[in-house]
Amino acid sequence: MTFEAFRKAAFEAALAAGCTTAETCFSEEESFCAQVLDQQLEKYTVSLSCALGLRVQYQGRNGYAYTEQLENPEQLVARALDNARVIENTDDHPMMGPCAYRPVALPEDPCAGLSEAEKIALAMDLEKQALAADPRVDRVETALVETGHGTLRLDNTLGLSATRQDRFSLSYVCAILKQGDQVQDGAAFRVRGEVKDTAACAAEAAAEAACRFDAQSAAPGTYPVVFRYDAAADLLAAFASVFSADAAQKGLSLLAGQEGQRIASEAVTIMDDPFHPYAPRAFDDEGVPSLTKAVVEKGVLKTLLHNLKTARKAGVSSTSNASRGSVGSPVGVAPSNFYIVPGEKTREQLLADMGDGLLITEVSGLHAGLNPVSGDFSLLARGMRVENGRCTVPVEQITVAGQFLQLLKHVRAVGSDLKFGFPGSVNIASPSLLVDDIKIAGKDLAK
């Protein structure tokens, strides 16, 4: 069947087994993989892939069934009114009726149009680069050029028919360095057009590695330190989810009834821009327009992140925050584009500013090292010693330590240095921030 013979099929048969409102959710996805070692093509992927989620709402609650095969929507219905009957509590989730969008521009990717050929070829010329960048290269661990592009389709009983794409491309590396006894690994990608700079991405790959050895630990204390971008935005998208209605409203989020207070110190902001141009989106996964907002403004909490359901228990409206996290998942809350606003510093003024600490510039242990009720975590982490605003000693072997919020209130600077990782349905990113009192546990440097 056609999509659109199987939705007008699968709503006649919600209708008339008495469902209020039915609901579709049809994504089609293509993509293209090429991994290569030892100038061979290692790993080779195209997929195509369709699939629908069906919601359906029956005696106020919420049913969901999901087919990867276009045919038999009268039984795709009658498991989703299965999973309604199950429901031992009302779910008092609405639908979204139709309405108008913004006009949504794609970013421009001029590796989207390559041919196989030229992408397998980047691939390979990456991992070249990566091999020239430094002498002791020893391997390359991983050289990888990705492209795809999906189409997400929403339609529904109330009117509401609206059609987003996407597009993504990025190139991935991982250099290993051996210099004497000691092995390190660094990495580094890139995306859209900057696919096709493979010797800085194999540049900054190497250099990640190079500044790793002979490190040291740190004597246990509390340190001025600065979090690079990509250490600062793990530890925001760990705690992402205590910005979230829903969490809110279910006891797991610290912020719950914060709004309007100060939870941060007045240098940060932090916005959720579903129009940024990074991975623009004309509305969310339930269908409402993009809303660009502050979340929190100069330190103070402006608004929790809201889809239909938490707004409508708030009494307030919906942020555009609806996700879910696949198209037979059902309807969560979740940032868009989530970031903190850049300052106007480079990382090297952060440092002067600093004078004598630590730059983290990676912290792991994510699952298991935090609590995202609470706030607090513990986190495995390396990076460098700072004297006199200037790196010397690469560090490891140490743990840091806190509580979320507080760190947050503890941020004296941002930087300018804001990028977002890996494109994906959520993109979360973080600036440097210069954080004063955070707790280190280590060992006493060598001397």
The other form holds:
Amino acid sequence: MTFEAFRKAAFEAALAAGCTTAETCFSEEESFCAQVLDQQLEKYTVSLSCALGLRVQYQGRNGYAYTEQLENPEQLVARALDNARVIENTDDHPMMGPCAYRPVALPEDPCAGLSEAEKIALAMDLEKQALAADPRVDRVETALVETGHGTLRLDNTLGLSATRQDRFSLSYVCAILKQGDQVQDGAAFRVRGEVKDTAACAAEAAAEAACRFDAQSAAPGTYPVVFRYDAAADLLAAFASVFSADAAQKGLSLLAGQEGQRIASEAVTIMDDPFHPYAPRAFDDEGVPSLTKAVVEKGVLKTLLHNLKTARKAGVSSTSNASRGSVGSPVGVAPSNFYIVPGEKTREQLLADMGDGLLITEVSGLHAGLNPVSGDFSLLARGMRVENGRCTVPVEQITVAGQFLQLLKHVRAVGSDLKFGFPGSVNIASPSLLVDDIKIAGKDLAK
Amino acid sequence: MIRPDTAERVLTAALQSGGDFAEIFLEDTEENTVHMIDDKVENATHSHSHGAGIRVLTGTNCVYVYTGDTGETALLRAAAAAAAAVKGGDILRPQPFVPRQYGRAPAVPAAGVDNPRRIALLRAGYQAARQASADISQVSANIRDEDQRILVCNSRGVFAEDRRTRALLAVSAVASGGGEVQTGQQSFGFGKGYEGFDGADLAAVGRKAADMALTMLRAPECPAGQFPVVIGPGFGGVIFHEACGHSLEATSVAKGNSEFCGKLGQKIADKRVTAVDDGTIPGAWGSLGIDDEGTPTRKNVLIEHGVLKGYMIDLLGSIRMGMPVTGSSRRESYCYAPTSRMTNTYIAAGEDDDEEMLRTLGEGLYACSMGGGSVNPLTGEFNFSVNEGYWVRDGRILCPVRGATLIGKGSQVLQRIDRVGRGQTLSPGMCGSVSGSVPVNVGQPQIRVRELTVGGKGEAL
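Counterpart to the form predicted on its own, namely the form predicted together with the partner chain:
And the full complex, kicking off with our chain again.
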């Protein structure tokens, strides 16, 4: 059955069954990925998929059902209605009516027009460049080029009909370097037009691995630390739910009721900008027009992130942060393009300001070693020892521990090197951060 | 899900420009969830996933095409797209199918369970956590059931169906007081229909989550440094999963990207350590009838008395390694090409005494309940978090400690295990890797590691 026919039948069935409103969230996606090993196409993946999420409102309650097979709209409505009937939360969750959006242009992507053969050739070249990037490169673990595009469509019985498109292209390479009996891996990625610059991507991956050899642990203690932009972004992303009004209203965020309060050092300004050119969108996952806002301005919390439901409960307007994890997920709250606004100083200047301390280039175990509710974190980390503002010895097998809000308060300076990660529906980024009072655990080799 | 004659036409189309092997993986999965928070049912969802993945192998090169449309026309189109990416060679004809059926209908399939029944179970766990103490400020709980039907057919005559049913109840509690917030979580899951909840003490699941949060609320921060660590049974097995399990998957081993490459027959762990991956345990969370390539699962001994005995190997891994498959090939859904993964992985029961290993610990950490972790198989560097820990001095528990993380290198930690207790249990979790997120059990008896790096932010106690 076509989407149009399915949607029409589903809306009719929902209204006939006594639902006040019904909404479909429909996605269609195509993807391509070429992964290369030893100059052969090791893995070639293409996909074509569509998925439909249905939300119905019945006596003020939302019910959801999802399918990948557009065959039986009545059954899907019955499932969603079954789910709506048991909901006990009676918070009003309005649906968006028809509305006009500021036009948004997809970012330029010179890779979007490449043929499959050209993309495969790029992946081959990426592997070749990685093998040549450093004499210690033993092999390439992964070299791939991936592209995709999709359409998301929101329709409801109030007359909302909104469509947005996105596309992506990226390359990723992971090189394995050997030095004596040590092995280390390092990875790098590029997006859009930069995918074509295979040499730079390969060189970054090799350099990342090369600076890990002969690493030592570090003596336990409290250190000033520079979190490199990627490690800082990983931390910010892992704690992003503290900025969610949904989490705050459920007692799961330390920032509940903190609007207008100082929650970070004056160096910290955090923006949530759905129009940011990295991944612009005209509306959020319930059709609310995008809104650019400072979430934290010079250390002061200006707003939490809201969807229509949390905004209604708090008596404010939605901040256009409605999010569905997938098209079938209940409407929740998530950032859009969410980043710490860069400062003036380069990373080298931050290291010079720090003098002695640690540069943390990677934190691991983010899904387990931190707790967004309490803000506590204790994570495996690696990086470099910094002496007199210069990186000296690589450091591994240490943990960094602290509390997220304390960390925000202890940010002494913000770097200029903001960089976004893999593009997605949520994009969280940070420049490098100089932070005081970070607890390090490791092994003191002097002992 | 499709008839053998359709499957044969699709496989023939997939092999039309060459290839050594072609496979169709079809899936039809129904999943239901109910979520409670703030003492109310907050959300309920139903999802129906349906699609197929077609794979063609030429040597160790893999072409994978997946689609949500499983009609013959769409499958033939997907097969043609796969064939277009294959670079010539002899045209193989699919062998005649030998149909096999694995996995039975559960006694109480999820489709026959209504939301009120789900909510009654959910509430039993939820209320026990909520009522544990006035300091419990929030509880959230989920119940999730899944009924996955798969069909794997390939050019070597496999035409095998499996049905995997699972359910999980998870409770998370938040304790607040004195300006502090701490959490505790506990889950209960199995690989059966709803009959798996019969006789289960779900209130105990909720109470355990609440007790953990309350204990941690009053706990000082864990000291950092090098210490001996006793790791509790059940989910404590995540240490083996991360420190060693991933590094024994063909995904890492076949390309030489594991610290355990080429070590078969060598002693890689203390003699007390025997470790197993067993996908056949009836009704277990990580069990399957067949793996996602149609190979029946089996009990694979990975380490026996400290000696490396085997790896977990999928078809591609077996080609690369020149070793047989082990029934270890898995994928989250048809959207992923399969690769070698764990099922129910555990350190087998040993002969040491739980009480003795604490009494003779000296000063260190008793990691009673573990959270998740991750590993870099190349270097073996792992990390995992401790949800509930206690500081031990002079062999006696001094106090609970919060915020501990354990880090190390897999090959070192295996050699440093110096006690393995007697009571082995399994705990459910989700494991993420290249072929997506799959349900796995981890398990072990209580064990002791002579020395680990303990990460925390506390001062000496």
